[in-house]
Amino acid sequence: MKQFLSLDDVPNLSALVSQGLQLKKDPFSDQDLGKNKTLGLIFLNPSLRTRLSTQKAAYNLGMSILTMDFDKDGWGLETSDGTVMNGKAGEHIKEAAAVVAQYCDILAIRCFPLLKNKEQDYAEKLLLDFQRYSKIPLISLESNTLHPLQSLTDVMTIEERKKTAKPKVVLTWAPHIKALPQAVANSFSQWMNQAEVDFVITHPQGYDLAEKFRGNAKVTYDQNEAFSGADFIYAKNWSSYESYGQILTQDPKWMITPEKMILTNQAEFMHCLPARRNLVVADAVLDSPQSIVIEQSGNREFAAQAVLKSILEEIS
């Protein structure tokens, strides 16, 4: 694998999932693979699981790590061509990406959208500019529109815990106090469309995801209908794609409760975290044996390791 920006970069989904689960059994089997190799991590917004799991994955492979919070420690980045840089931005992305790339063998970046202009956000200019100017393998740690490392983790988690050959997986919208990106929901939908699952998306009207990401999923505005017979419930908030970036409702009836979970086939509850308790999901669900969010989070390490291993094998 030459880069990891989306599912489109994965030659064989099943093989990558299997590799991740195998690495979970023996994390230190390839420590020589990353010897004398450096991973650069660039963050433009907060991170807990993504930062720590990717660092740990790199250590497992024997890599060195450079981490920088560009939003706090770096110069403000200019991304426009031909601009007169007399504003807040102190450095152009052309130089910043090229300089960082000199110190690293693989670069990984995390950024969020502004949720003000759909066309600009979905163009992924910052991510693609880093790809263009760094000229080394690039990994998305979440972008404006997608979170592929989280989605690989989710597929791995479902694969290792499923009780039927083709489980019913439900992605459900849940309330939140602020507008959030569609990235996790987009990415989860993209990956579920390629996995061996019966995939359903449920949300209030006005929250339909972009067609290219929701794919062939069944979409319903009836959460109870969606939950019926489900094997996995994946809760996530996202702002409207149609009325871009807006919160159209904060209906508390969409929170995941024990009563909702009773409708399922003893489904396991998933969430990418952090989860706002008693807003997105009730304590009684998140603290129950049905909740696998901690196990799911643990798989982030091995998803990242599988991706890094695949890229290291390509460049070694």
Ligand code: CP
Contents of the next structure:
Amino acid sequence: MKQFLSLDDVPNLSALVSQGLQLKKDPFSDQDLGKNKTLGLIFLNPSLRTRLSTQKAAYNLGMSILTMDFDKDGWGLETSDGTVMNGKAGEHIKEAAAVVAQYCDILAIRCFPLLKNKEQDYAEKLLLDFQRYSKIPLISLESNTLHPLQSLTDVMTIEERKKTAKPKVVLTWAPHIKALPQAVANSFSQWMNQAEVDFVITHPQGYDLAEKFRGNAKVTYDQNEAFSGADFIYAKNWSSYESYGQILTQDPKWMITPEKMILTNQAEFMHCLPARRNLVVADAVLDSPQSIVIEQSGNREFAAQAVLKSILEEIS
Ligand code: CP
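Taking the form predicted on its own as the starting point, write out the structure of the form predicted together with ligand CP.
Whole complex next, starting from this chain.
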């Protein structure tokens, strides 16, 4: 694999999923592959799971790591071309990306959307500028519109835990107090469209995802109908795509509760985390044996390792 910005970069999804699950059984099988290779981790936004799991994955492969919180420790980044830099930004992305790339063999970046302008966010300018000016393989640690490392993890988790050949997987919107990006939902939907699952999305009216990520998913505004017979419930809040970045409702009836889980086929509960308890999901669900969120987050390490291994094999 040459880079990992979305599912489009994955030549063979089932092979990558199998690789991730194989690495889980034997994480130190390629300890020399990353020798003398450096992974640069750039964060413009907070992270717990993505940061630590990607670091651990790189260590498992024998890589060195450089991490920088650009939002706290870097110069303010200018991304426009031809601008007079007499404002807050002290460094242009052209130099910043090129400089960082000299110290690294693979670069990974997290950059969230501003949720003010749909066209600008969905153009992914910052991510693509880093790709353009770094000229080394780039991994998305979650961008404006997608979170592919999370989605690979989610496909791996469903693959290892499914009890039927084609499980029913439901992506359900849940309430939140903040306007959150569509990235996790977009990405999960994109990957589920390529997986052997019966995929359903449920959300209140006005929360339809972009058609290119929604794909062939069945969409219903009736959460109870969606939950009926489900094998996996994947909860996530996102702000509106149509009324871009807006919170249209915080209806607590959409929270995931034990009463909702009873409608399912004893479904396992998934969430990318962090999850706000008793807002997105009730304690009684998150603390129940049906919740697999901790096991799911554990798989982040092996998803990242499968991606790094594939890129290292390409550049070695
Ligand atoms: N799921 C996820 O990406 O978690 P972090 O934001 O903590 O990295």
